[in-house]
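Here's a solo chain for you in structure tokens, the form predicted alone.
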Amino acid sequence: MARILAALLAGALFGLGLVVSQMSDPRVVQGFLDIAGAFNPTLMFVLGGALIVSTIGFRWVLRQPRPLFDTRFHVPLSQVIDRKLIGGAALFGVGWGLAGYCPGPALVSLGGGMPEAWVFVPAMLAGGIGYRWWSRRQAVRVENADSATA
């Protein structure tokens, strides 16, 4: 129960931060990303603040023997930068620039009744499910090809 309450509190705090910083408003995000047009630099302070807090916070938290409500930390261990990572990051950036949403703000906007979010979130979920399906299918093909050559 404590784990669920902690997750609920963290999610609510994150959502509140997105609303206060206006990152849940796609027009503000697109204004920030439009460096050749009507550039809105206000999110620079949000990014700088997030960088400072996360740099200090991650250093402190990862020095702890384990999380408060779990047996181990769940952090990415791979440090490989490959085509898959770069392609995914590029696709994420293009989608963020076009729609003005990334997943967190889209969910906050969905809860706030923003009409664009009602289109974006189902499309985001369909894309994630579609990628997972395609990725598993590719893994099966590679596995079958490996077993055929062995």
Second form
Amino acid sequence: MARILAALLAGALFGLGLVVSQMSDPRVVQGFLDIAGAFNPTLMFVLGGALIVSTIGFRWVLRQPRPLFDTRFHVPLSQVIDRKLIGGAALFGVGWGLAGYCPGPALVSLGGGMPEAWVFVPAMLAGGIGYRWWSRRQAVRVENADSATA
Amino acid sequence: MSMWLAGLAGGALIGLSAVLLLWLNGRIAGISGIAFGISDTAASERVWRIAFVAGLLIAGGLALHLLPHEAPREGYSRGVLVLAGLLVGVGTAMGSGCTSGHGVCGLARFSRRSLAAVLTFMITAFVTVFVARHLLGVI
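Having seen the form predicted alone, the form predicted in complex with its partner chain:
And the full complex, kicking off with our chain again.
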């Protein structure tokens, strides 16, 4: 129960932060990405504010033996910079630029009943869930092929 | 409140959310991973993910209505929105993260992988807005 309430609280703070910082407004985000037009630097302050708190906070948290409501920290260990990482990030950047929505602001806009989010979010979920389904299927195939040749 | 002060304050709330989720549950606050993971993880893993997304939807949705903000953007092409949604979904699933997971949590951990992802999506997003807005006039 504690884990669920903690996640609910973290989600709520994140959502509030996105609205306060105006990242929920795709025009502000696209304003930042539009270096050749009416450049709006707000996103830089948002990332700066978030990084000041998270960099200091993470250092303290990761010195603790374990999280309060779990047995260990689930932190990604991979340091591999591969084609999947760069290709995925590149595709994400194109979509982010086109609509001005990344996943957090898109979900917040959905919660606020913004009509654009009702078009964007289903497409985003279809893409994300569809990719994870497809890549798990590929992984099973490779495993089967490996065991067949072994 | 000026734009940059609001940005800094909202950003601090986002950072606080990430620190709390790591401190309490030991998890990284990456929105794409948390949201897409609802579809394919064990039941015990699913519940906290649903709770996080519910908090985001409810608090964010309420704040959008209660805090002063400009009228929602209108008259945007549906085709562009669908294409952009698909690209954001596939791209963040394939690249294991978005602006929150790589941008906030990854950079805070000094992850090389996240720095490479952030630089990549920033560059393609700058180029996309330039081409789509100034050359093609579609956004």
